[in-house]
Structure formats: structure tokens, C-alpha cells
Amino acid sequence: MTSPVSHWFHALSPDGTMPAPRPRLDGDRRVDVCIVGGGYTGLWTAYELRRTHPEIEVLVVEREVCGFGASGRNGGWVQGALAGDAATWVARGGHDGARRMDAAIRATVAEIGRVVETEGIDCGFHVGGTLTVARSGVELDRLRAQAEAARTAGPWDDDRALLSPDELAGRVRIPGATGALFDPDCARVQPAALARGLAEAVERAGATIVEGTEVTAIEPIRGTVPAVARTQHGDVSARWVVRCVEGYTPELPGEARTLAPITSSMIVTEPLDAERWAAIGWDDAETILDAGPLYHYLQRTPDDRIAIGGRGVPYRFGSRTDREGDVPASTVATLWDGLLRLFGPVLDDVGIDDAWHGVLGVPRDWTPFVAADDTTGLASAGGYVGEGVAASNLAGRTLRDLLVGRHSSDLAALPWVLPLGGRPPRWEPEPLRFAGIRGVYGLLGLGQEIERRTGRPSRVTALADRIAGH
């Protein structure tokens, strides 16, 4: 049942094997901007470069093919929304730049839709927005909470409103819940065929791809000397070396504290029979998260089945990042009780077809953030705690600014540009990181289990939340 890499890439051929991948590095190349990494962050940054500055040579780099990592792997969540809440956000830029944040995601999704409509990207894309289910009164108030604060210290769009118990059955049946958010700013899509169409795109537009190329490290510019990309294969030297490489940046030299790789896993079903999705409802695809403290993310696929992820194993000593071996068995049996917590009796009798996991990049202060020094040539952008499918499109639109000196534009203008030079609070040193993370899920789940159990909420989850800084 586990899979190297995931049910997304299997279903992409039909005998469900691995796209063979592009050639190789032949040697030493000079560009005049280099991107390392071949996920969402780094397609975006080269398609949005050559589609509006045709002049500008373009290589990315990547180490498996493109989407092997946390864009192949995702739950597929085209989301309007980011990480940090809307007082992180005001502590950043101020009200007026939280709002131009809130409306720069928020917009991502439609502009997603237009670039996947132009270049004929068959990904399943599909606007249906999002919910986040309470099952609780604890969860409900938690919800009304949020929304609450939203209001207060932010931007809150008339759109998004609480639902009762009634308005959410009439979108989707999930037995118990006491109501939900519904935030319409949110499309469903096949996360591994956006990456392979997106890839597609970028070579149609002019960019070079080469695959089964590993960047060992990245140089700063030295003098007269360029940034360079060192890899087996060859040597890259550029104007600007971007690092799109999300939760695998601890594997670069110097970057072992920057980004925290999260792992997250996931199952998904066989296909479910007409009868079970008449008895579910969920006609219009929204995306589902349960207000749980450790959550679960769900979507209904294109191919009419339920995959659901969550945290299994969260964090492995020294940053390590394991992505192909096997989903423990003990996580797949916490993600198929999540369904039936939410689902119940309905899906008695369907079968688990694929199980999977990958990691996700987590900054210290759980807030994501776009990066360039034109003194360096160095540029990155990233941290987006797992909701980096829109935010990723985001980071390629704003760096695409950034490295062609546009430095007053709106994008370039956002919250979470980092001033020239700056980078994100560095992670601790092990073993507190590991003790850190650890013990913060650890908490999480003593947290969620007494809340159920008392039907009250936990000073444990908030104790969680403060050791964690978000």
C-alpha cells in the first residue's frame, strides 16, 4: 500500500510508474538566474521570468524530477490564504499591509485558475472553497474565536461565515458536527499534475529544466565572481541563485536551522460507488479541515475518492528527511479513524489504496517569507508551514519583481519581503530542536484527547501553541 513518491504521481500513467526524468547537468553553464529546485516555488519563479521577460536566460535545477518533493505530495489545496495569523501579519507590515497581504493570496487562486485555463494544465482544478469543521462545542468556539480575531486585527472578507449544523449538511454530511467556516477562496486540485503541466509550461516559454541534478551548495557572489550552484555535473554561475527547496533546505551547507522539514502523511481511498457520495453529499469539492488541534486536511480527488493527511512521525533528529520509505502502519490506522470520525459508517467496507508522506519547510516563527540581496545574488523564498500550493505562486510573481529590480512594485511592497539581507529566526540547535518539535505535537495530542474527553478546552493546547511561538 505505501508509495515512494504518491498516489497523485501514480495517477498520472497508467501502468502508475515514475515520468523518466529530463537530462541531466553536462557540464558548466553560465545564466543569467538559476533556480534550484523544480517544485511549485521554482517553476513559478521561471515561468513568471520568461513569460514577462522573454530576454532572460533561465535554468532550474532539480535533484529528482520535478514534483518529487512536497509539490507532488500535498494534499492539494489551492488556498487563499497563508500561515500566520492575521496580528503576525499586522505585526509585520502594519493593518494596511496586512490587508494587501490577505487580498495578494486571496487573489492567487483566480490568477492559478487563469494559468492553468491558458496553458491547458489537466489538473482537476476545480473552485469549491474550503471547510473547517467543528465537531465540538470546544471546536466550534475555537472556530468563532478565530473569526473574531480575524475581524479585529485584519482584513475578514463578507464571504467567509460560520455555518451551522444544517448549512454544512447541505454542502457535505459529516455526522456530529456542530457547524463550520466556510471561506470561499479555495479550488481542489490534482497536486502532481499542476507540477508536471507547470513544468510543461516553463519549457514552453523558454526556460532549460534539468532533472537528476543535485545542488550540493550554494555560493554568494565573491567580487567579479558570480553566485554559483555546485553541483557532480557541472558548475552553474549566475546573476541570481534562487533556493526553492522548501522543506529539503537543512541539506544545504549553512542552512541546517533555516527551515524545519515537517513530515506529513497521507492515505486516499479507492474510488467511492454513486450510492456513498449521495449519502455524503460534497457535490462541489470544497476542500475539509477539521478544527482538531492536530488536524486532518481532506479532499474529494477528480477521481471521486477521499485522501486525507495529517502528521504522522512529525520530525526526525538532525533534520533528516525521510520521503520514501514506509508510511508506519500506526499512522495509516490515525488517518483512516480520522475519516471514520468524520464520515462514520458510509465508507465501512471501502479499501485504503495508497499511503504516502513527504516534508513540508516550517520556519521558526511558522510565518512564510520571500528573500533577495542584490549584493549576494542569493534569493529564496518559502516556509510556507504547508500551505504553499497559491502561496508558492505568490513567492514566484514576487521574486519575479525582485530579480528584475522592480523594488516598488505591489508584490515586492509585501509583508512578507524580508529586508534586504534579512532571513527568517533560525531554528535551535539539536537536540532542542528535536526535543522542541517533538514535544509540541506531543502536547497537541494530549490536548486533543482531553477536550474530547471533557468536552472543555485544554490549557495543554495552549501551552503547545506558546512553546511553538505561533
Ligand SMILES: Cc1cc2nc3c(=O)[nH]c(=O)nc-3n(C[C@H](O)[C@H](O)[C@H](O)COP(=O)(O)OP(=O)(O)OC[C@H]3O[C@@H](n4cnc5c(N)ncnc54)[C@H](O)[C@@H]3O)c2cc1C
Contents of the next structure:
Amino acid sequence: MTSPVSHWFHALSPDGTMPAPRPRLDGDRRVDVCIVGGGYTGLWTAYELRRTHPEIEVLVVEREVCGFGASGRNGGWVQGALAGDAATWVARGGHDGARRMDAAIRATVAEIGRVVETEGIDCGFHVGGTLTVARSGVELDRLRAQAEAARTAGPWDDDRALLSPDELAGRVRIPGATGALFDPDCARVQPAALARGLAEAVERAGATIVEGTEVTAIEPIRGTVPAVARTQHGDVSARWVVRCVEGYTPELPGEARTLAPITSSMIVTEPLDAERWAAIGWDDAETILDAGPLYHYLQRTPDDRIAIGGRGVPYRFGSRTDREGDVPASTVATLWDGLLRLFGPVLDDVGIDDAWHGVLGVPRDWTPFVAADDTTGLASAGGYVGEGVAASNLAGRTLRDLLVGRHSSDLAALPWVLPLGGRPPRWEPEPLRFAGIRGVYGLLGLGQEIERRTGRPSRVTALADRIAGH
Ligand SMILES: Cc1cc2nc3c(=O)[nH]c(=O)nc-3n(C[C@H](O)[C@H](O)[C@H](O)COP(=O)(O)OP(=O)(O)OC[C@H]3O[C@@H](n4cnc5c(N)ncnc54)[C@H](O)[C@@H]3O)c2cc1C
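With the form predicted on its own done, generate the form predicted together with this ligand in the same format.
Below: every chain and molecule of the assembly, starting with the one above.
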């Protein structure tokens, strides 16, 4: 039942295997833009560059197949929100910058819907909004306080509505729920279908994709020698080399402390029958977040199952990524338990069809970034902390503007663009990094236990939330 391939890929192929890779790089190449990594960030960047500047030669270099990483494994929330709390965004861009950032990411949900329709990408894209569901008085109080703080302290307009239990039940019936926050700016998508469809759109737009080709080093411009991405099958020289490998970033030379790879795991049920769906409701396929500190996230899939995700073994010593391993039975049990606690007996006798995990990238300040430096010829984007499905599209459009020199565009002026030559703050060396990250996740679990036992908000949860930028 647990497998190295996500349900999303299984659902795309009749025999449930990963697609065969496209041809490898075949010798040295010289292009205008070399994109390293064929997930959403790399693919959106390639798509946007070619869509608006068809004269630019773009080559995407992917180690496995496009969508192999988090882009083909995620929860399928196309969320009009970014990681990083309001204070961090205000510190980066002032109130005005934070507002522009928020408006840009919210508008991105519709932008992805537009491209999906224009390009005919069949990926179950549906805008139903998102519900953050409280199941205790403590959780409801916390949601209410968050909504109130967002409304009064800004920096951006907050159009989330607090739903009563009855109003929630009109959308989804979750026994024992005490209320929910509803945010309209979110869509549900089949993640691998989006990644694979987008890769085809990139090729139609005229970019080349090579797969099964690992970039082993990225080097900046040296004098008159352009930037280069080195592989075992040839070197790619380019005006720009764009690093889009998110959770795999620490595997590249010199990047061990740029992003920490965090594992998130998911399970999916077998398809539910019409009777169970009649009992649950959920007709508008809103994405759902369990407001407990462990942040279980759910979607009703286009093929009428429930997918739920949450932390697995969150972080491995030395930023090791376990790319193809099985999901531990204890993680599967925790996720199933999370599902049962939300929906209860209506799921009796329902089986789990698949379990998988993926790796996402977390920067030291838990806030995503876009970077491009003319003098080195190097660019990158990522650090989405598990909120990268919509953000990667915005990053792709932002990178396009920076790479073609549109430095005064609205996108290039967003506060997630690092100053020229800037890098995201670096993580501590081991063992401090291990202790810090495991510590945050330990605190979140402990906070949940305290809240369950006492029925009161836990300071431990508040502390972990603050560190993790929730
Ligand atoms: C289980 C899970 C659930 C998630 N749920 C959500 C969600 O519901 N909503 C949301 O917004 N975000 C979610 N995320 C996060 C989101 O999936 C990511 O932020 C997003 O997919 C990142 O895209 P990317 O292209 O930057 O990275 P990736 O999709 O990881 O792509 C990187 C690519 O680079 C390739 N690569 C790596 N190293 C090399 C190399 N050396 N040379 C060449 N290629 C290389 C990899 O094979 C991979 O294909 C989730 C993540 C996970 C793991």
C-alpha cells in the first residue's frame, strides 16, 4: 500500500507506474536560460519565458521526470496565500509591500485557472475555497483571534468568514466541529496532472525538456565564461542558470544550509460510494485544514476519494532526503486517525489505497524568496514551506521579469525578491539544525496534547507557531 509513487501518478497511468523519462541531455549545450528542476517552479518559469519571449532559448534539466518532486506529490491546494507571517512580510516590504504581495498571491489562483483552461490541462482544477475547521473551543478561539487580528491589524484586507457549526455543515458535515474559517481564494487540483500537463505546455511553447539528467554543480559567470550547469551527460552554458530544486537544494554543492528539506506524508482512501458522500456533503470540494497544531490538510479528489496529509518523519539529520522510501506504518496510522477524528463512523470499512511522501524546502526565516543576480548569471526561487503550488506560478512570472530585465515591473518589485546578490538567511550547521527543526515539530505535537487534556490554549503551541511562522 505504501509506495515511492504518489496516488496522483498512479491515477494517471493504467499500470500505476511513473511515466518513462524524456531523452537525456546529449552532450554540451549553449542556451539562453537553463532551468534546473522540472517541478512547478522550473516549469512555470520556462512556460512564462517562452510565452512572452519566444526568441529566448530555454532548456529544462530534470533528474528524474517532471513532477517527480513535491509537485507530483502534494495536497493539491492552489492556495492564495504564502508562508511567512504578516510581521515578516511587513519587515520585508512595509505595509504597502505586504499588501501587494498578498494581492499578487490571491490573484494567482485565477491566473492558474486561466492557464489550465487555455492550455487544456485536465487536472481537476476547481475553485471551492478553503475551510480551516476547529474541533474544540480552544481551536475556535484561536481561529477567531486570528481573523480578528488580521482584520484590525492588517496589513492586508481579510475576507475570510467565520462559519458557525450549522453553516459549516451546509458545506461539509464534520461531527463535533465547533466552527470554521472560510477563505474563498483556494482551488483543488490533481497535482501530478497539473505538473505533467504543464510540462507538455512548456514543450508546446517551444522550450526543451531533458529528463533523467542530474545537475551535479552550478557555477556562476567567471569573466567572459557564462554560468554553467554541469551534468554527467554534458555541460549546459547559459546567460542564466535558474535553480528550481526546492527540497533537494541541500544536495547541490555549496547549498547545504540554504533550505532544510522537510518531509510531508499523505494517504488516500479508496473511492467513497454515493451514500457516504451524501452523508458527508463536501459538494464544492473545498480544501480542508484541521485547525489542530499538526495541521492535517485534506482534499476531496477529482476521483471521489479523500486525501489527507501531515508531517511524517519531518527532518533527517544532515538534510538527508528519503526520496523513494516507504511511509512508516506509524505515519499512515496517524493520518488515518486524523481522518477518523474528522469524519467518524461514516468511514467505517473504507480502505486506504495509497500512502506516499515528498520533500519540501524550508528557509531559515520560513519565508519564500525569489532571487536573480545579473553579475553571476544565477537565479533561484523556493522556500515555500509547503505552500508552493500557487506560489511557484507567481515565482515563475517574477523570475521571467527579472531574467528579461524588467526590473521596474510590479512583479519584480514584490518584497519576496531579494536584493541583488542577496541570499536567504542560512540554516545553522548540524547538529543545531536538526535540534531546532525537530524541536519545533516536537513542540507542535506537545502543544496539541496539552490542549486536548486541559481544553485551554497552550503557550507551547503559540511558541512553535511563532518559530515556524504560521
Ligand atoms: C506531501 C506534500 C504536500 C504538499 N501540499 C501542498 C499543498 O497542498 N499546497 C501547496 O501550495 N503546497 C504544497 N506542498 C508544497 C509544494 O508541493 C511545493 O512547494 C512545490 O511543488 C515546489 O515545486 P518546485 O518545483 O519548487 O519543487 P519540486 O516539485 O520538488 O521540483 C524540484 C525538481 O527538481 C528535480 N531535481 C532535484 N535535484 C535535481 C538536480 N540536481 N538536477 C536536476 N533536477 C533535480 C527533482 O527531481 C524535482 O522534480 C506540499 C509538499 C509536499 C511534499
